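For reference, the chain that follows is the form predicted on its own, supplied as structure tokens.
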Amino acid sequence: MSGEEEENAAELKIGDEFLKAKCLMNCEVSLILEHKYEQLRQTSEDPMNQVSQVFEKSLQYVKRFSRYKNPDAVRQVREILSRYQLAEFELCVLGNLCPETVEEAIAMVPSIKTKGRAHDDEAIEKMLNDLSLIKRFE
């Protein structure tokens, strides 16, 4: 991104390094940290001795704010959102915050209506309905 352009997430002007970065939803981070915790628990007599305070607090945070707990649901959420050609950070914001209406989704991620992709309200509504079905059956 040149020094002349100002960053603006609403218009998806966030810098190439961030646009190309792989982002994870809280539920994905939770699965990774839980797996690591289980590994530590199995290899140590006292797993809490092996877990740093930062690790523990990070695990608590992502578990608390994860909207999806089941690994299959987590995979389905990423698959559904990936169909809409979202940037990684857009996908993660929508997956983490789970907006219920088109208006909420656009308010949280204004770039889904800009940058040439311009998803119409019906497409956004379908995406949100697909996500709500996963949450309902989890």
The other form holds:
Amino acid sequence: MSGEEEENAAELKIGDEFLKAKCLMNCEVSLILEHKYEQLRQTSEDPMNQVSQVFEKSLQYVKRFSRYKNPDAVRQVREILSRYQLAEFELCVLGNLCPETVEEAIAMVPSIKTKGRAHDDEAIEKMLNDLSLIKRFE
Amino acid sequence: MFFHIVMERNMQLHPRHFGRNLRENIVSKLMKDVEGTCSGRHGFVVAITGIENIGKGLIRDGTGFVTFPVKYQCVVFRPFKGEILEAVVTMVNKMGFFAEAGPVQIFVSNHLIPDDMEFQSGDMPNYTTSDGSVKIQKDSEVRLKIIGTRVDATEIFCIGTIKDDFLGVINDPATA
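Mind giving me the form predicted together with the partner chain, seeing as the form predicted on its own was just shown?
Full complex below, order starting with the chain above.
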């Protein structure tokens, strides 16, 4: 468990297992959970009784904090962000929080500014611009 | 943060479930057993989204039970130290406030609330700046940073801060 002790998302230390795993943005989770909930509703009368408290709370949470509602926009966000050589985790933090300025983006995801990575302020600004465009035309 | 990961589990099944519905029985038992649970390593298991494969069963001597190794995909929620996320305030008191981000509870102590915010008691306890422009009360949406996690066998509990740049209230129910 020694790896666990030094975890720090700001430096992208989240353990190998999670670093390689697929991260999900809130809006993606919302699509998945709604789909699953819909399936349950067709097979049982009282779907809310069928699901765990964890499911219920997560569904409420992602519905409340989804920046993008329409499935096409969700896909576009991932597509655009994936052009910028981000780690999965960084991509999802940006997609979830939608920072508006470069300064804010760096505060949210300090690891994008660490040494040896090609993100200068201009690239980050362009990325944020692309993101806000999707939001506007959703 | 939510993740989509593959996990593995050995499912023990009573012989009465064997038959042509074996697969369905394994899957529904897996969902019942796993969804909603929490472990320190993987976080909260929110939902199983698919079965990758079910291996060959092994009969247990003496009982007739059979263990099947099952690989499945699921959505988990795992908070990390240093992660920034949004949460809903659920309770405010003079020690600080509690917020929820999905299944996880986060406590923000009053030492980690900006110094210019004062606690106000009453039937709607809250933290307010001296000019009254910013208010944290039940149902406020806040952006916070997780600075510590405590893990026990069935729960993860977090400590957060809003005393940093770009953290704090993002939506106040009173003014919205």
